[in-house]
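Shown here is one chain on its own, the form predicted alone, set out as structure tokens.
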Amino acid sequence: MKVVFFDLTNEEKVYFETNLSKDFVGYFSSESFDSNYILPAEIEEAEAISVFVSGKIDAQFLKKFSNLKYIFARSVGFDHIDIDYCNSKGIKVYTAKHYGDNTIAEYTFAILLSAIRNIPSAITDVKAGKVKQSKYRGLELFGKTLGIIGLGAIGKQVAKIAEAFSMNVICYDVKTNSKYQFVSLDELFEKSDIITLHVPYSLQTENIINASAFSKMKKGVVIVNTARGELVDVVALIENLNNGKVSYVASDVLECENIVHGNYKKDFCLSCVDEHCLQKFFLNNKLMNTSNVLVTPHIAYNTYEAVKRISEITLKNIENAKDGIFKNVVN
């Protein structure tokens, strides 16, 4: 079996040029890719591709390969796949399931944290020679109500060490657990004081943090996502920060965020973009100049260790594709 790797860092190629075993043929490569990617001649008929989550995989981008039969997505989410391509055509989609739960889980909180006790712009003050304490004040934790939206893997996670801080924690899922207190999404809205995100993208969740969701919350409510980009409406954020009933924001990941991840390269590329997502360049440029919003790069997921499982847990799934085991397949 040919397996194409895109998006690999030298670690990762380093690991798997070392571990793939010799029943496959590899080919790696440091290249993202979308649909106007020209695909090389000789990885056109791989039975195989691993993509990270920068890349777009999109149908016009998977007919290129003429003899697709799996996906080994070196993510959780999968949302960045042509899922009902895949099904249509028999491509079996596996993902790296539960690689970060501790890692993301420990990062909802270095963010939080770094946003209610405005950590960034102290440590850009003090090295600039120009303190000013009454910027700093912030919020505390203890005793606050967090509502986690989404008690999977992550959440569960999330919610421990929220019980570590003395937080009062309220859930919802469309599955409960009876070791925690679960509410409707409403009351969720209504109660909390800080609310996290933990559930992937999907037209069900989509913009599930919109305008009537702010106006029922608490005036002062914190809004912390580490998913995806795409469950908050951004417009309706923007608003509720300007009318100060949002009084922070802590975000690791945007709404078509490749764009401004991309801005920075010399090859970017303003007419391949849909308009869409011109828009929400836009607005995520806006959002980032607001006050009380902090905005990382999309790494939650990034520690030695986690980087590591990822690449453990793709080669087992390589390995269970070419054994016919279907364990971490989402279709």
Given for the second form:
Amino acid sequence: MKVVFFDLTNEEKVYFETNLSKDFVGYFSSESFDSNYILPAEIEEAEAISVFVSGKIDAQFLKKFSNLKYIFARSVGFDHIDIDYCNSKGIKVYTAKHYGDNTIAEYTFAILLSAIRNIPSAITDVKAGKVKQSKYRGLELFGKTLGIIGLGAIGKQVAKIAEAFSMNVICYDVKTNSKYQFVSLDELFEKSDIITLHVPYSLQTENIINASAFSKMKKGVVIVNTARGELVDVVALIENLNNGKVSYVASDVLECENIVHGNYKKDFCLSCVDEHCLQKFFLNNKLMNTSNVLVTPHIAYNTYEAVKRISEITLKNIENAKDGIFKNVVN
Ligand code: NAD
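Show the same protein again, this time as the form predicted together with nicotinamide-adenine-dinucleotide rather than the form predicted alone.
Time for the whole complex; same chain goes first.
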């Protein structure tokens, strides 16, 4: 089976070159791609591709592969992959499920605490010799109610850590099979001091945090997002930061974040970016320049341990595919 790896870091490249068994022919590329990507002839007939979260795996891109049977996502999220197209062509999509349940949960608290204790501005000020104690007065976690939207693999780890901080945990999920207290989404909005998002991005969860949601929340609510930017209506978020409803935002993700990260494949130019993302680009910049907002560039996953686990799980997925085992397949 020929497997084409895109978007590889040097470490990943070495790992897959070394460990991919002789049953597979690997094509290892550090390149990212978009639907305009011109496929080298030698990979057109590959049966499998492995991708990270930074490329959009749409039908236009997938159609370039005449013989594709498997996609090995080196991520948990698969909202960047056109699953309907894959279903129509019988392409199986594997993810690196569970590579970073604790990793993302730890990071959720890292950005939450950084935001509510004003750590970034304190660091900037101490370096500039302009410290003003009253500016850094923040909030505590102890005794607060944490509303977790999506009590899946990551959400459960978040709940565990929250308990260690003596927080009250309430959850909203379509599945309610866990020891935690489940409430309706409206009740979660009404009761939470802090709301953290851990659902996948889908048509059902798009803008789950919108103007109507904010209207039900407590004054001073804190919003944490380590899942996907599309879960939050950024216009409503900015408005509710400005009117004081939201006290802090800590977000590792933004809608159309590739442009903000400077990872857009072509040189940045107005005509290269679709109108929707261009609009989000300006809104994201507005958000990042609003006070009490902490944004990081989709790095919740990024520990040595988790990146190693992504490679190990992906390799196992590739071997499983050869053996007809569908563990970690999402479709
Ligand atoms: P998971 O599938 O284990 O958990 C998701 C939970 O959401 C499930 O319990 C599911 O029932 C629930 N859910 C799905 N749709 C819902 C809906 N419409 N309403 C209510 N609940 C719903 O996934 P996970 O491993 O916990 O990952 C969650 C998300 O975290 C991923 O989809 C991904 O977007 C994000 N993520 C981000 C990073 C990062 O680096 N920032 C890394 C890994 C994962």
